[in-house]
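Only one chain is given next, in structure tokens, and it is the form predicted alone.
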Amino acid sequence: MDKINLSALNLDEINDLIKPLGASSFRARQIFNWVYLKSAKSIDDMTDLSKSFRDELNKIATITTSTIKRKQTSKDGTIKYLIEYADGECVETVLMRFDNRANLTACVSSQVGCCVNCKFCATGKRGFIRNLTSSEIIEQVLTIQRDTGLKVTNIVFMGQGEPLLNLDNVLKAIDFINTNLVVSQRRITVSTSGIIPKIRELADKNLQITLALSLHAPNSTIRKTLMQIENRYSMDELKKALKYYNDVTGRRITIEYLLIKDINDKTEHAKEVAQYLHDIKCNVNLIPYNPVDETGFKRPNGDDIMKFKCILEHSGKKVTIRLERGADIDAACGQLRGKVV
């Protein structure tokens, strides 16, 4: 008999799972705390269950399912983990930590391969092979915490995969994420390539996440050369669809823009980019390019980074440069692959 993933679990299911042994709500709490509060590795950690009762626990169900088949360290302290499966897939999840700051991000995944395949992703080059289930999401973050025995404050789903073609799972994920690891939505932030209906129906569950959303491009056109997306959802019906987020929901969107060299990081990119985001209610988050070894893309240098960020500032938008993290274990942003190369 396969044995029960505790780590799925909420409260009352794993009520549900052992009254058959003949335990009280009681010990659920208990087990419940030890998942989900104290990060244990195995049910024989739960030291205030005894030691019977483990044993018994241990004939029906497991802490995990899943294994870390690869961690590697960046000098930066960004912690990447290859995470397999029970079906053999793997996908990546970091754990980004900021100098002078108490947050600790994971970066998650929401699928394994991507069908998006924007030209600067490495992801992409995999191909789409599955959706991850909510439990499966839940465990990136899960996996992250029992290793380090730290508690991860803000969840950014950048990892793998187009989370909004995931989206029931990545939502069922949210509400555990939130009510179970005490998350607060207002830290979870969701990024898309631009699926314009699901941008839509995710504004109508007026949640309190942050939508990020990947620009990436001054136009149409140089966007069609960047991202396949753009050949079925349009940036003026994108426009739409950010609007009607900023109406319905009153919350500042996160434009993601990718600087790549000598292909859409000049003044004039900027000045476009600026007129198109004039009346939308956003943040602006620039991403200096991340090299991918097969996409012959290059980082533009500091003086064009500078310019392109002060032409959006004077346009009335707040911007930032992304802080680099794990670029030298391919854990940055665009790196991140999913499998042993």
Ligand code: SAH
The other form holds:
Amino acid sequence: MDKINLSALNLDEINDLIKPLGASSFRARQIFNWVYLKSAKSIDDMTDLSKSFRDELNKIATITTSTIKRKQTSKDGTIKYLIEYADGECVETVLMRFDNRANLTACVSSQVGCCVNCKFCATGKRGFIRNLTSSEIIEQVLTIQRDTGLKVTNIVFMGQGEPLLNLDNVLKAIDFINTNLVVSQRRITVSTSGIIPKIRELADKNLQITLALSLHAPNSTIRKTLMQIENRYSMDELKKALKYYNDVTGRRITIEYLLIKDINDKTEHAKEVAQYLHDIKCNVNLIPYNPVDETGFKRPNGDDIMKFKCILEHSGKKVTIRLERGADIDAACGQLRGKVV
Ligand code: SAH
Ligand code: SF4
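Please supply the corresponding structure for the form predicted in complex with this ligand (the preceding block corresponds to the form predicted alone).
Starting with the chain above, the whole complex follows.
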């Protein structure tokens, strides 16, 4: 018989699991705290349970079914994990810390591979393999906490995969993380390439999470050359969905804009972006392109980045430039492949 994975159970489920062992709900709470709040690495770590009870529990349960297949640490402190699930498939999860901030941000994956296949992204090159289950998503956060002994404070769904094409499992994971790992919705961001019907569906849930939209182009013609998804869900329709999201949730959207040298980084592009966004409640996050071998794209120069930022700021938007993290270990945005090579 396969052992039960404790890392996927809520308090009631742990209770149900241990009742046949004659254990009280107080024991269930202890186990729950070890798994989610104290990041125990094994059942034997649960030292306030008797040795004989731990032995019984070990026979029917395990603390996790995933393993760290590889771990790389960047010069800037970013850690990239390659996590292997029970069926042998792997995804990458990145832990980012920023000097002088107490935040620990986990960048989690939602799918193995991705079917959207954007030109600039390493994940897309692999094609789509499968969706992650909600517990496989949660396991990524738990893996980081177990390995570092630290508490993750912020979560961004910006690893591999298109979260809105696995929305049910992503929402289940968010709900679980919110209640059991005590990370508030306000500290969770979901990034999408623009799956319009799912943006509307998410709006109707009226959550407190932040929606981030990968725009990456000033107009439909350029967007089509970078993102095939523009053929299915055009910028015109996207705009209506973004406004709907603003109206229903009252929340500001984060617009992600990848700056690629000579493709979408010039002042005329910035003006077009400003015009497109003028009636959308949003902040803009500029992402200087991180090199991915086979694409041929280049990072823009600093001067063009600053001009682009200025134009958007003058249009009244709050603009930030995304700090590059972990590029020396291919952990920066768009560089995740989910493979050992
Ligand atoms: N699939 C979702 C979330 C994962 S990607 C999405 O596309 O939004 C997270 C962000 O990294 C997206 O904005 C994505 O477009 C961006 N990205 C992809 N490749 C990149 C690269 N080579 N350099 C910088 N950012 C990249
Ligand atoms: Fe998929 Fe996002 Fe990469 Fe596009 S950028 S291929 S949607 S992971």
